[in-house]
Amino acid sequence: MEYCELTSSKKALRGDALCVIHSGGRVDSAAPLTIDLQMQRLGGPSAEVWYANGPVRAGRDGIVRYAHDDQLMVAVIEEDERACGGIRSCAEIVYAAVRKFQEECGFPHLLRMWNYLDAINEGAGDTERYRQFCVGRALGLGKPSHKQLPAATAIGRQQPTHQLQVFWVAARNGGTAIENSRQVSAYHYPREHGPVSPSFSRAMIAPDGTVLVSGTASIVGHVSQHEGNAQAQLAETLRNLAALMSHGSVRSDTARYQDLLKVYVRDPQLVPMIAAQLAQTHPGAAPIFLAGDVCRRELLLEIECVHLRLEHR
């Protein structure tokens, strides 16, 4: 996979593209599967492209659109909350469809998931939309083992779409979930963070060795850090990313890697500061910056990462 520019003649889409993910506007995409995040891009490449290794099949199964080669599948569901009775019931419907599709599609192992919804922090206490989303997600998924939970991101759109968008990467062979030694596993969060703990792992090592890192923010243990201080939150977030990369299963691999970073920020004015810091810590990374709200209202930014194993690009 790669992050690249598809909005001009600077970059032509390769013929082996499996899926193109972009953020608003138009891109030059003839990929078997295209996903529009409907979010404001604040900087960086216009598209995320997943490539196939061999013949591709694409289609639709009920509310699921998908494309896959022999080993990897990308799929997406986009549902209007208004037709489902709200975010909780919409999440339950969507995740029940994910579970059913995964049981039958031939790619049973979830590696990575993304969840985008409007107004993620709206509501107080347990009525907050993110907490209600987590309840619906858990009901739809059933009770998978913690070892089976994929890496994930959940971000709020800043412009209304009324749509819950869930897309995922799945494989024929299972990956290895890893956790961050600096943080309580999300699925073990205490009750103060909601009636149902979030259903994801901190990162997933894919079968080819690529590390798919969940959306990561300024949290130590289970507590948000540095409220109101974006620079300190960025530093804490980078420490969390470094801790995941120091995990024994990652550190023991002698292959060459490239980091692909996607940064979500509440306030576009934060982008220059974050970009300058990332240029020092991840030189040459060319992050994608998107305007989005993090699942905790006190958090100002979140970073996800693909630690890409270059031999398997």
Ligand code: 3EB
Given for the second form:
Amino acid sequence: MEYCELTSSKKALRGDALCVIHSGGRVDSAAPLTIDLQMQRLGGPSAEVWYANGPVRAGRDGIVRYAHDDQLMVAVIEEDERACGGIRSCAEIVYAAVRKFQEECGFPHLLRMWNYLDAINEGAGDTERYRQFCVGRALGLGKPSHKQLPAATAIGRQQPTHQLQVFWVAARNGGTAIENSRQVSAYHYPREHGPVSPSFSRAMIAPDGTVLVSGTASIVGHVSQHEGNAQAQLAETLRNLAALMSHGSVRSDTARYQDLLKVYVRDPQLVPMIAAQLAQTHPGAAPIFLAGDVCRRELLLEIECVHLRLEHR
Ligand code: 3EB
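Since we've got the form predicted alone here, give me the form predicted together with 3-(2-carboxyethyl)benzoic acid too.
To see the whole picture, the full complex is given below, headed by that same chain.
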């Protein structure tokens, strides 16, 4: 996979594209599956492209749109919350559909999931929409063992769509979920963060060695750090990412790696500061910047990462 520019006429989409995930507004994608993030892009490449190895099949199964090759499946559900009776039941309906589809599709291993919803921090205490989303997600997904939880991102849109959008990458063969030594596993978060702890792992090592890193923020243990200080939150987030990459299961052989970064910021004015810092720590990374709300209201930014072995796609 890669992050690339698809809005300019200079670059055409390769014929072996499996899925295009874009935030460019006017990306004319001929990919078997195209997903529009419906979020404002503040900088960086307009698209994330997953490539196929060999023949591709694409289609629709109920509310699921999907495309797959022999090893990998990308699938998406977009549901209008208003037709589901709110975010909690919408998440339950969507995740029950994910679970059913995953049981039948032949790609049983969830590797990575993205969740985008409107107004993620609206509502006080346990009624907060993110917490209600977590309740519905857990109900719909059922009780998989922690080992099988995918890496994930959950971000709030700043412009209303009324839509819960969930998309995911699943595989024929299982990956290895890993946790962060600096952080309490999200599925073990204490009660103070909501009635149901979030169902995701910190990162998933895919069968080909690619590390799919969850949205990572300024949280140490289970506690948000540096409220109101974006620069310090960024530094803490980068320490969390570094700690994850030093996990014993992440291959650190002589192969060359590239880190693809996607940065979500609450306030567009933070982009220049973050871009300057990332140019130091991740030279040549060309991060994607999106305007989005982190699921804890005190957190100003979140970074997800794909740690790619360059020999592989
Ligand atoms: C955190 O570490 C920050 O609910 O799926 C990051 C990634 C976060 C995924 C999710 C939430 C989720 O708790 C928030």
